[in-house]
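Shown next as structure tokens: one chain only, the form predicted on its own.
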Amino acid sequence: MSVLVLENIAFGWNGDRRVLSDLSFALEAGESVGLIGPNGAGKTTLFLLCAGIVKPSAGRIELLGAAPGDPSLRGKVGLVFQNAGEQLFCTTVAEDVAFGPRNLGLPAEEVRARVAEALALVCLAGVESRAPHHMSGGEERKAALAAALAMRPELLLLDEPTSDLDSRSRRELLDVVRHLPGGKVIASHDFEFLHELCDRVAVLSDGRIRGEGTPAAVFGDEDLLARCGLELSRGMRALLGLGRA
């Protein structure tokens, strides 16, 4: 069962039609998929689009069988910007997380348990009285996953998650999402994240998905990669075998 499709979808910023055009993707239940591509590629109006913050000039989008911004999807779709920091807004940590969950008319004891449960999936419990903005790059990065986690999403949109952390809280991030139920897509320029954790890769460039397949098919493609102005670090092409830098 596809829970996240897009057939034909163009949209461009101020009617433009050239940041996407004709691009068509679909997510299967419990299905991990990495998004990869240049930067300006769309990656993050691809998600924008997904959360119905736009709309498209084109195309069809379909979510858990409804439109964006239906009313039913309400908790069911989480989205973690690039910039998570922009997505606190209260006044501590735990009133962020809190904030999706009450905001669905949970009880106040659900609302307490889920906040904790999301705040220990990530590694930040204890942290509860912070204020947000008071808190490092990949602290807040963590705090922002953690409010989606609250709501128990079925459709998870990660953007850059790993920037701003290091190595031990991307293990643990890696760890988190590895075990998350329901469809993930996770947009980065981590290719060694997404390549241990994605049951799949689609490439994204001039506006269409130029090529999927599994991380070792697609990683392992570097002309398909060199087409889409895209590299392997080192480390990359040491994992995959292809020799020397």
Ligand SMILES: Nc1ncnc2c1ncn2[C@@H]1O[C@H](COP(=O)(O)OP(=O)(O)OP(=O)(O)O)[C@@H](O)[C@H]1O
Second form
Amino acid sequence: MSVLVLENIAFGWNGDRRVLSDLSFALEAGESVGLIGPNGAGKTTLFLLCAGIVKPSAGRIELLGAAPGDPSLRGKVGLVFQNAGEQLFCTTVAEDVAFGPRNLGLPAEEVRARVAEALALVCLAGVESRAPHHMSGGEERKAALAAALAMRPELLLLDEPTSDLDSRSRRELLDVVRHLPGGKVIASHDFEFLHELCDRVAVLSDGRIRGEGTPAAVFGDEDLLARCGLELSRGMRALLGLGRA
Ligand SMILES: Nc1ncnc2c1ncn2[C@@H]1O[C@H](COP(=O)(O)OP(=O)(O)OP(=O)(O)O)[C@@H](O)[C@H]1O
Ligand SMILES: [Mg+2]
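Could I have the structure of this protein in the form predicted together with the ligand, to go alongside the form predicted on its own above?
Whole complex next, starting from this chain.
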């Protein structure tokens, strides 16, 4: 069963400059898909469309059988934006993480338990009373992720989740995300992270998905990557056992 469907999507900011054209993509239940593409390809725009923050000029989007923004999706779709800090708006971290579960009408005890669980998952326990806007970039990212996880979403959309994270935090994130149930789409320039985590990788370039397959197949296809304006780092080439460029 597809938990996310995008069919023949077209979108241009301010109605003119085309970012996405005739884009189709589907995510199956329980699947983890990495979304790669050069800067400005439209990965974040795609997430904004899924969140219902902007509307496509053509095509159909369905999340868990509903249209973006549908009230039935409340708490079922977790989104962590590239600028994660802007998602935090409460006076303390605990309040921010509690916001979603509380809005779902869960009892106070359950909200408290979910806050503690989510902060522990992202290794942020102990910062409950800190002001989100006084945290570091990596801490903000973890807090925004905790806020999404506290809802126990069925579908998780993560935009550049490893940016700002140190190596240990990045590994901890990998372990957490890997063990989460539900479908996941992860937009990232961190190919090693996607290679380790994802069942499938999709390449977005020139407005559409230009190729998809297992991480080994996509990252091993240097012609596809080059056509899409992407290239592998030296570390990634070594990981894949490819010769020097
Ligand atoms: N709010 C906006 N108003 C106008 N144009 C925008 C807006 N947000 C993004 N764009 C443009 O849309 C295009 C796609 O941007 P988007 O942020 O979706 O790319 P991306 O693939 O997420 O890039 P990155 O890898 O840098 O995060 C870019 O050309 C960008 O300049
Ligand atoms: Mg982006």
